[in-house]
Amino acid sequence: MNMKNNKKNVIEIKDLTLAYGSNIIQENLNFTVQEQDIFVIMGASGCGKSSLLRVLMGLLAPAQGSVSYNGVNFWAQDENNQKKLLRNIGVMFQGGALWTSRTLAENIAIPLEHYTNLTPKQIVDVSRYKLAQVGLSDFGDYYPSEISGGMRKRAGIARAMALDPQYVFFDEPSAGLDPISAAQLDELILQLRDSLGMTMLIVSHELASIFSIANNSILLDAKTKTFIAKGSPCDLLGSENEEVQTFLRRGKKKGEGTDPLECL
């Protein structure tokens, strides 16, 4: 799924190092995300994907380097300006992270109650509209325990979109779903990107989803503590790097058998 390369850079990572104390997780990260990209951060478990997402979300300060949104270096700003920048980011947490004591509509209402001056009636209307955008228009009065895992993920996306952010970050969106539900969630992500023009950044190691939705990506490596590949996952299938092939082909070598995930 190639997109014309005439988009502007909206997220820029320069010389980024992630560390917990003296323990370096990733270093020398340099990449850009363009507007309306579906950009995937991929890699095996323990390589630092979630740590990188935390830095991008403002939850973990980098040991070195910068993260810029539309040319503004997030980590060089004071707390008030950081909060303003974060208003442009919505996050869909792994599993949905919904409040179990609130209905789906009430969950979507939480950021609207805290960060807008909308009236209660307007908040209800916006919450219902966001649920409709993810195919849950009839489920606003349901509690998270009353719906399926895939529906909870959709509700989590609706809450992430509550404030109409420019960027939406997803942490392992299809993890734990059966193949059909995962494919339906991938289709929803594509539809929302196309209809709303948002930029999406996704942490994932689910190859089926990666090949279905990503137009750009980086592959983090725990051994070298940096990324070893950058670009469209489909293009990376042609890489001569053995570690890249091992990840993208589930252990197969290039040219070894037929890969069901191979891009057409």
Partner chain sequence: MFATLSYTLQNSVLSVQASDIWRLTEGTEKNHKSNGKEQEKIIQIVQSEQCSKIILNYSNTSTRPQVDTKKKFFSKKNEKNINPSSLETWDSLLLAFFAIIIENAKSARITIDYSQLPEKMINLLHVELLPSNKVKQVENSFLENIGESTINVSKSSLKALDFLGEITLALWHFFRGKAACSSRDIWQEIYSCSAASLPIISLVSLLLGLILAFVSALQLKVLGAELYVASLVSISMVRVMGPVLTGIVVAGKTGASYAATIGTMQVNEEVDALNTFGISPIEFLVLPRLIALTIMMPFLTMYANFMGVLGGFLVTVFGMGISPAAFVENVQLMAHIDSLWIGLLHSLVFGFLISLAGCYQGLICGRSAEAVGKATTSAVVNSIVGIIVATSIITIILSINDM
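Numbering follows the first chain given and starts at 1. Between two forms, the rigid core is the largest collection of C-alphas that superpose within 1.5 Å. Fair warning: this is a prediction, and the values are worked out from it, not measured in the lab. Compared with the form predicted in complex with the partner chain:
- In the motion between these two forms, where one rigid part swings relative to another, the hinge among Q26, I108, I189, G90 is G90.
- Between the two rigid parts, the smaller one rotates 17° against the larger between these two forms, as C-alpha superposition shows.
Could you please show the structure of the form predicted in complex with the partner chain, as a counterpart to the form predicted on its own just displayed?
Only one chain is given; partner chains and other molecules are left out.
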């Protein structure tokens, strides 16, 4: 773990077990996310990354263990308090999950209307600004069904940011984006973190992006049903664990073939 700073732990996951009914997906998860971290959750598809996010965002009760935000145990709270905590969380779902009967601008405006006292004009201004941040200023009047998949993804990001939450969760944000948009997205995530002080939790497979923005990460494994490594991506690259090496080197063993990663 990162010991070189004195940042506060804002999300703490203790002995967490994820399960659907009796089907255990992951167990004994332990990790902490510090404020203003860009924390990446890695793992092969199907290992339970989305499920982990669902527990963190209050959609799936954990079979065991706890999730704490700022020292408050989320799943021990009553529904009302959970809702208050959730207000600090913005989520970009894997498929975008935009509300299809609303235009992009309305998609962003709805949370603003619900949670703020802004005037209608200010809501329009802010949602226009949010769309511009993800390069969609031309498309405020479009419906989600009228734009491409990648654009839907970007709009989903804009909506996750709608309330400028403290925590933002992204489920595979760059999957389906072109390299340039993906790089711009990385840049945006960094900027938002640096400028506004958000804490980001990202499920991602994009090694290039992981190595350029993440300062902490965890690697989940489907076989052992728990994490097999945690630390900064560079730490992971120095790991002795064979599985970790194979994951980070795209299925190749250490020293085999050309190394796709330069990390110092």
